[in-house]
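For reference, the chain that follows is the form predicted alone, supplied as structure tokens.
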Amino acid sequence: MIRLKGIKKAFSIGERDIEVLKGIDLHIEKGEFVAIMGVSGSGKSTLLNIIGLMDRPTSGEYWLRGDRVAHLDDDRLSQLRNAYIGFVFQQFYLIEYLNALENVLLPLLYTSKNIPNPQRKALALLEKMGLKGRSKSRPSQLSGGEQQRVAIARALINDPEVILADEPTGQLDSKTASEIMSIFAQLNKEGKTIIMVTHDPDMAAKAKRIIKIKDGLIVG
């Protein structure tokens, strides 16, 4: 389903170029969990965000359900990501003035996809969450727990996948970011194909298998 072949990215900084991906080979089948750890720099968040179309590479090769990816413009990579694949970040990024359901539907503003009756679809994602009756709230009523399940639910919203988490259990406390894990795990059994960075070994162990990555390599 995603295939990575000498994926490499480089920042300018000033007039000095810094590589951080050096030649990334990665295959990733429909239905893995996978968890991708590292050290903070070791260039996992821009793998992830290469994954999820988000950054482009310097150079190397990505397929996407069988499409080369990695050189198309950015409206057609949009298109792609907003289809296929869903974000959950560290942060959660609701937004404040609006309530959890109108998070969850916000994706929709921009997607073709014909989601039938989205307000029931959001609903019923928010109670799968456990935040039956939490709809009408504002991120700031919420538990960081609580955001982050809406932040899910937003990013299930389209049906999409993949589900692409970075730290997703970075501002948790230990029982709640398990609590989070559990939902990753059901969603994994479900189908979903879940990609997870994260520096927790804990969380780490949640998911069916470990790519390590240092100083922008592939190691284990």
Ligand SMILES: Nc1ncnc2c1ncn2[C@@H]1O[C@H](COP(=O)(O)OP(=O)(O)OP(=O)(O)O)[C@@H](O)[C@H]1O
Given for the second form:
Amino acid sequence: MIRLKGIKKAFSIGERDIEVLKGIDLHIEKGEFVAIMGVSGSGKSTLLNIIGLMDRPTSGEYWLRGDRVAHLDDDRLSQLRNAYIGFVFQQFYLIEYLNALENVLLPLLYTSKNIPNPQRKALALLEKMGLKGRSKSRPSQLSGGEQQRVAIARALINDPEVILADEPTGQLDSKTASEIMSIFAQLNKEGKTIIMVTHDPDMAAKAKRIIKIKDGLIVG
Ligand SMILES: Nc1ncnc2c1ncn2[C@@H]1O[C@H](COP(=O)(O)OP(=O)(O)OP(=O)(O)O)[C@@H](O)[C@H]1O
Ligand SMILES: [Mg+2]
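Moving from the form predicted alone to the form predicted in complex with the named molecule:
Now the complete complex, all chains and molecules, led by this one.
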């Protein structure tokens, strides 16, 4: 479902171009659970952002569900992103002045998908994440692990086929991190394709495949 061929990404800093991804070839099938590992600065987030259609490669080809997507315009990229991809980040990125339920509903402002009874669906997702009764809580009233559960519910509201997670347990203690990993494992069991960046070998071990990236190339 995801195919990358010869993906390169350079950033210009002043007069200089720095090549961060140097030719990534990668196939990820529907239903996989993949961990991407590598040292800081190796290009993991850059790769995840390209896979998630948040950024475009400088060169190379990307097929998502059989469609070439590397050169689509911004509108089309955001349509595809909203239709197929859910994001989870290390910093949660919840909106502080919205409660948990409102945060989960937020992506529906940007989608053309018709979700009948979104409120009920959002409450069901919060309940599934173990947050029954917390729908009115603001992010500041929730623990880090609880905030990440809200963020996962938000990522699921559009029924994405793919969940992309960039260091989703980076801010959490090891017990809470394991709980979040169990949620990902369960979602994967239910058929979601999950691609997760992590530094932590214990978290990566929960994935079914580990991809290592070094200096902008996949090394194993
Ligand atoms: N928008 C940008 N402009 C310029 N340079 C960038 C940009 N985004 C990333 N870089 C550079 O690209 C390199 C790879 O960054 P990236 O965020 O992909 O690394 P990472 O593997 O995710 O690291 P970390 O583990 O610290 O999150 C870094 O040297 C970074 O400074
Ligand atoms: Mg990163």
